[in-house]
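Taking the form predicted alone, here's one chain by itself in structure tokens.
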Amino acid sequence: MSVQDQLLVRHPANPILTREAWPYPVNTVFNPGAVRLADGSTLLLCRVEDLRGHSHLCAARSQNGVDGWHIDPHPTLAPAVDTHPEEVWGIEDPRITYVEELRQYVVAYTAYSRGGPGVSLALTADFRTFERIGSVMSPEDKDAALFPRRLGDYWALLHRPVGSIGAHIWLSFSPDLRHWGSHRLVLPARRGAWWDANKIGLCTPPIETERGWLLLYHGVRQNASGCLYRLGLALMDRNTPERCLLRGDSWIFGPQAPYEQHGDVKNVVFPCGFTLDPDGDTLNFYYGGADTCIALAQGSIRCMLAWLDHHGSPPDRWD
């Protein structure tokens, strides 16, 4: 068994959700945000692509987080084009953070405007009604998630703008969730032949541990057959998360199963959400396979931190 197989283990029931489960016609279901609700059940806020190619978000609920899914009969959060024209071509890839101070969930998602993808936020207490904050990062920007509590006096948001020198993970701050600034580059894509060269992005919301914030991120490598999406780990300082302590030298999870290698976009594993088991260690990562279906992989915080200690490097060794 390889190191990668030890860190994230695919559930034998994979894929756990496909378009055949949907109560209305769709093309694909993938890239869900995830939360464990107060009653112990799991809610996935799934990206659903319709037959036009536009996406919306739809909730699926399960008592055990694996099967027996109850799916909303209609889109849970659909583009609101009349009031939010930045959503004209759909909304995608939600990351969900429960914020105790607000007693609500904050959903960070990609709003696909005519100018390209940007970051939007919405608040909800029940995943039935939503208060849209609207666009907070202009195109091209995506792969965003909010930290679950203020850092000092400010909210903090990880996101991935695209610039002339590549696509990297940035951190921004806000006093009110609406006005954002103090933008800082926190995790750059590497260069050259690295597995995560030139383009990276956040996967799930940051995971708070005693040692710092654990980040699961994706790296995109171009090869002769197209793009290859794989996952890596980084550890950020707990009090100043703009400071990276360790970053894995190698990827930990890549497309190997047929439902990850074949689909609308081949060779993609893309988690947007996780839940934490009552043991405080077991993570359940919900991910999109080949932009076509939803699958589940499980890992351990303790094992991931130990792996970073042995296979990670500080910033001065990323070249």
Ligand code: BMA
The other form holds:
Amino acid sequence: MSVQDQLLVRHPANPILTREAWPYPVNTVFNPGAVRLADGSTLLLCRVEDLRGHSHLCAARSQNGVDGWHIDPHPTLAPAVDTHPEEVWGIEDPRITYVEELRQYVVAYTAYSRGGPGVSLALTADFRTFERIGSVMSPEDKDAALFPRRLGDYWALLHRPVGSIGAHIWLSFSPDLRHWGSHRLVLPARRGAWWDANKIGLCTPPIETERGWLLLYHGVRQNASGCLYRLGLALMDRNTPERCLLRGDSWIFGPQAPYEQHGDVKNVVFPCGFTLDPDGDTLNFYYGGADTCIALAQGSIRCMLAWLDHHGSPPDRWD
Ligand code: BMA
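For comparison with the form predicted alone, would you give the structure of this protein in the form predicted together with the ligand?
Following is the full complex, with the preceding chain placed first.
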């Protein structure tokens, strides 16, 4: 087994959630945000694609984060087209951050508007009622997550606008979660033959460690048979996360299991959420397999940092 296989280990119960578990008719369930609640249980806010092809979000709760899921009988957060026309074609791919200062979770999600996909935010304390902040980044932009506290005086949001020369990860700042500026490109897609050339995007919210913020990101490789979504690692400075300290050269996880290679969109692994075990080291990554089902892979912060020390390089060696 290679080092790459050992860093993230698939759970033997995979896929842990499929559309068959849903209490109402749906096409697919995938790309969930994740949180560990105060009582130790796990909540997944799942992207659910309905039979029109539009997505909404639905909560699934489990005591152990693996099985025994209780799924809301109706959509938990559905597009609010009357008040938020930018959600007309659905809402997708939630990333959840608990913000102590607000005593609420901030959900960053993709709002699929007539102008393309943009980034929206909503607040919730209980995943039953939500207060929408609404659209914060105009199309084309997605793969966003908030840092859990202000950096200096400002909130900070990672996101992925699409530009004329590639799709890269940016960081933006806001005094009030509504108005965003001071945009900075913090992690560019590489170029040429690299696995993460031309198009990358954030996976889960940033993971805080003693050495900085770990970023799990996806790289999209276009080849003759379509797209291939694989996952990479980067370490950003703790106080100035626009500074990348190390970035892994190779991917750490890619589609290998049948439920990752076959489905509505083949060869996709797409985590939007993680939970941290009480040991402070074990990470549970919840990811979509082939845009069809939900799976779990586990890793260790310690091992990821050690891997970056051996297989990572600083920005001047990324070409
Ligand atoms: C991305 C997002 C994800 C999806 C992936 C593969 O652009 O839309 O929701 O899982 O493509 O289709």
